[in-house]
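Consider the single chain below, provided in structure tokens and representing the form predicted on its own.
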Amino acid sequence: MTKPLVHPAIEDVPVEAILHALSDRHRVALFSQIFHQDNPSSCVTLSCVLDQAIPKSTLSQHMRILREAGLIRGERRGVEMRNTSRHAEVEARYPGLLKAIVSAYAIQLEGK
């Protein structure tokens, strides 16, 4: 049996918790990517970021750590997770918090 995913309402969701979801950078670069996408993202999609392969532990707790904080849903198809962004919700929780980050994010990535 495995066990349930954690989504928390977006209400109890603090502003620290996603400041810290995204403080690191492969949970930044991970997000940025499944924020751009318009269909959910599995995680084999996801096992590469800034050019490197992630072990699929470190990407599970990766995924964990954005989802407890509120960024991502996790829907489990099979084996497969799929993951979509909350960022709605967020959105209007926190309004303009997402997109200045993901905008800082790329403008740190073309500096590169």
The other form holds:
2 protein chains.
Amino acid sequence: MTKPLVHPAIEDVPVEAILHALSDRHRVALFSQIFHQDNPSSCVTLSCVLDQAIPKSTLSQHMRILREAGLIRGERRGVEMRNTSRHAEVEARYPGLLKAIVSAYAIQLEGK
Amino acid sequence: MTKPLVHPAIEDVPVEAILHALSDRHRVALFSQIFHQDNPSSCVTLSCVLDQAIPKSTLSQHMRILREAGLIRGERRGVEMRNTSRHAEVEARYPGLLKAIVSAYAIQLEGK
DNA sequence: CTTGGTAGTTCAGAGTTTCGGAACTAATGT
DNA sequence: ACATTAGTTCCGAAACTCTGAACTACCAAG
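Moving from the form predicted on its own to the form predicted in complex with a further copy of the same chain:
Below is the whole assembly, all chains and molecules, this chain first.
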């Protein structure tokens, strides 16, 4: 039996939790990728965008933190996980927040 | 001898550090207050805006984290510290970021 | 059905970070 | 000189994070 993934309502997520989820260099990179991507990304695919390889148990924890902060939705599709951004929902509650963060991250990358 | 406070150039502050600094309920409350205030606020004054009293050693650490993330500037004036927001500098590097976060925090407060 | 591989999760211990009381410093007032 | 106020530093306890090893879930081939 597939155990259910936790996906809080955005109303139940405090801003601090969103900022905390994105306050890690790996997680902000992973989320930016999902944010810009139109079709869902699997975890393995995602880990390729990171500048350094990380263990899969660590990746799994990072994905859980992003999920529990209401930032992404994860659905099991066969053997892999399809991750999509919950951008629209977060935007409805906290307008401009994710865009500002993702843009800031992009600006930071430019200067490297 | 007054020991010097650390104030990094915004260029040297990664977005993650800013998000980390604001990912704590006390720090985001403190920063929002400084952000909205025109004249500098002392630490004691600031701690009054928190919903619960916190020890002053903890407050001191929180202020240091905000300073080292480039979010505020602290100047000793006699016995107390004058804290001001470095909003303009951060805005120049990461447009819209602080406003989006502070607004999101305000929205969250509304719903309480 | 069984074996094998792939994608991701859970567990538990080591390592790191944060919290907060007590002792400290620095400036000012009496 | 002594007391007071505002903030910092130190350091041990508590809370969090990382990651290897073992595990689950699904799918495909034999």
